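Just one chain follows, in the form predicted alone, and it is written as structure tokens.
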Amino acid sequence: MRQAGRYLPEYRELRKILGTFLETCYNEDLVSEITLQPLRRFDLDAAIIFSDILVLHDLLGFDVQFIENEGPVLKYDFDFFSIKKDSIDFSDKNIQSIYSGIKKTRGMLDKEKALIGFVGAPWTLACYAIEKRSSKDFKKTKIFSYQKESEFQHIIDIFVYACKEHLCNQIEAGVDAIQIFDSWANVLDEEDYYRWVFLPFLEISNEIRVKYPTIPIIWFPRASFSHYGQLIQKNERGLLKNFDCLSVDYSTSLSFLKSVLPKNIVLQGNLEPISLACDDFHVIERKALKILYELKDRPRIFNLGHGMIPEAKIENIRKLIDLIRDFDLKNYDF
């Protein structure tokens, strides 16, 4: 979850001399360098390619800017509804530089280490397109989807297509697994979750399954436990065949997921990221050991329940990795 970034002093030093954030995302040498920075410091099993979910908006013609202490701000003066799938140009040099960066990184990465690619899911991408920035409740997007249903469906369809193409291109470039982030899935009710989160995920993952049956798919619908829990429990439309790993935010019950998920499904997560900013490592240790114990009898990826925060302490991360590596159930009394 956002391995590289502002918590690393070497990344901060690079950012002082670089151009805009997007220019960095489109520089294959910098993509490779930043992706590999965390693995030089820590004993990690995988690298997450340095990129951003908003590169697809940039490809579609949005003016995307990342404002310090504010986050992403998007502008556009075109008719979004005039965009056709066949007009999206994935030969664009900026998007192609991402795939070149993946190839370069894969060539430099230890063969035993996995490289993970990703996209934002259509609902989350649509939220940024309509709100033009982040939001607490994405009120504008929801009202738009209620009042202009067919137009909103068009936006979702465009992003479904763009996500499929972007993921396939990342796989062709060399990633070993892909993750689909729906960061704002939690703001929807049950009906809209089914339509705007679940169905687009099925469409994207179905295509990946057909084209690349051996590529692991990680699904991360953040903070929407009540919705996806029901879909998983019912195995709606054969959902369990559409992902290999469920990435779990820190508000989700691992006990429940263990009870409804087959043991071949990997669980990833769900440490609270802010805990890594604590001065007392025992706080982190207690939370981490609880997760390790909870997932002791199934395949797991230890991870955070959302992205690494800038305030995360390097020494805490190092101690946490050592704790995970050395974990032995026999040594702990729960």
Given for the second form:
2 protein chains.
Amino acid sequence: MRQAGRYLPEYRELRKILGTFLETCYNEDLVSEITLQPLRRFDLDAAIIFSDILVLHDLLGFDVQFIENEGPVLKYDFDFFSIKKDSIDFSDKNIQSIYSGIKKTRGMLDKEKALIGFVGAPWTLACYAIEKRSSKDFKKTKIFSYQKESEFQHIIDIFVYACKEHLCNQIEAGVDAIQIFDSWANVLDEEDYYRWVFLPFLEISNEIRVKYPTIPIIWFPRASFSHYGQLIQKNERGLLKNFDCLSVDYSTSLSFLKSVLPKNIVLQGNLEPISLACDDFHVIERKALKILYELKDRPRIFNLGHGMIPEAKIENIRKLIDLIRDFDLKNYDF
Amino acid sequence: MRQAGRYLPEYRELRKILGTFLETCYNEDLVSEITLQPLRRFDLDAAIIFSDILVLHDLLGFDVQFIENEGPVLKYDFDFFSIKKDSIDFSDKNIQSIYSGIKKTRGMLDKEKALIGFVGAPWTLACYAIEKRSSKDFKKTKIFSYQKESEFQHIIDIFVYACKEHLCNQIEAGVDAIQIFDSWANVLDEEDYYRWVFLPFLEISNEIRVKYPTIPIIWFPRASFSHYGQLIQKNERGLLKNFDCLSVDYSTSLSFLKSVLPKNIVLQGNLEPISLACDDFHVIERKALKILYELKDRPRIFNLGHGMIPEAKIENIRKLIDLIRDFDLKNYDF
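What about the form predicted together with another copy of the chain, after the form predicted alone?
Every chain and every other molecule in the complex is listed next, the one we just looked at coming first.
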């Protein structure tokens, strides 16, 4: 998941001596150092670039600050119509430093290992823009989308554009795959999901498919199975051509999902991340084996079902990776 | 939904002069007054008893307080094993006053209108017991369930027992249907859902079916479609016999749900409640018509997809009810 190695002691040590969180995201040496930290400890197949979905807000002129124990806070006072596509400057030195960070990291990373770039999806980005912080119910964002529909559509369009550019630039800089995180896809009804999650995803993924047909696209529409399950089943607007891998949150049943998803699509997921805080590894083992069993007959990426929590125990992660590496169906009696 | 008329000005006026929230729940005159308030204003088919899912915690000796703008807070310092079924005293005068409130309300309510009783489901009740307040991630509850499995199973069993008793007593007092709210069903993985949502629901609903075969059971397993969808599709342990109506949250696609749910089961739901805060009724109209259309060929209860929000506009609710009453497919071009 995109929190990369933020749970590691070596990252926390480093954080103490660093500037703000965004300054760290804009320092190519630190980006590559932090991105590679988990791979020095663990036998992982891929690294995900150290960054944040809110770098696009920062580029767009929202004042973004990360406040300890509180999360991101945005401060601004303008309406969304004042943001124009033409005025978004991707030659900005901060955003460019992310791309140099990617280039540097790709150069340092073992050739066998994949480097993943990412963006937050437009709906999730719009939530942060309107709530100005994280939220429990996204009431402000929803009411805004109902009352000021054209202004809301405008900010979605702006984020669609910014996501496309940011992903293309990351690919040019060297990432091997891209992931689109719609962390708040789960709070919408069917109509709003179609407009604010599905259509923007199609637009962004269409662009990547056309420009970079060999780059794998990983989609993470969080905890919204009935919506994306139905869209996948109907292959709405050729949706199945638009992603190679579905990243599945822990609250989704893999067995039910498999019944609607074609076999060639990779499933990524979906261990309950809170289990990694356990003292007893057997709980994790049981959950991991269930996932490995569910995914045994199809292309898969074992992963967490949501972000790593700070309480995750390093020893559990090590044992979990050993378990996955050693997994051999014959050894287990299901 | 179970918030009954708490958004109404007449309720808020009344609250100002009342004691604590729980004292209000334990006063039969106030219970019937508040329960009937929405029906005096609106042409509704049913009333839901004014109460709270935490009355069971109060009965069990957790110190429950409702704090303005913060929600419930529980204070206690004992382990769950110290609670025994035998020592739960349903002759307690507070819990009994809920039943007298039901009796009184049933007596005052138009015979044509249904009165609904309810409980929170054991998983949701256990979350409140362990978090001691509401939570974003239920980390404490999950870690507890992993680390202290037998103690967690014990508190689930205690709540299963308490739910059965409380529902039976409500039925004896005169409710016409019962609803089981699993508000936090959405935060579990497949294995935990099976143990903590599905099995407790089966136990409780089995008891009601045996004792009161004609009382309709409404199940609200919040935002967990892939889990309950699969269990319904497999008719796991005869699940389909155990509820008459599925109450569907707003984030579930009715069209997909219909593909797994037999036609005789009533669907209840699922308007996005935040839409009721709109200035523009057209947003609500569009969403409501979509639901009416989806449910047009099956038994249905039009309802919200989650709790009423305080910002809901009375005028919208009135127009919405008119719209539903006047609904006639022939008048609309879908």
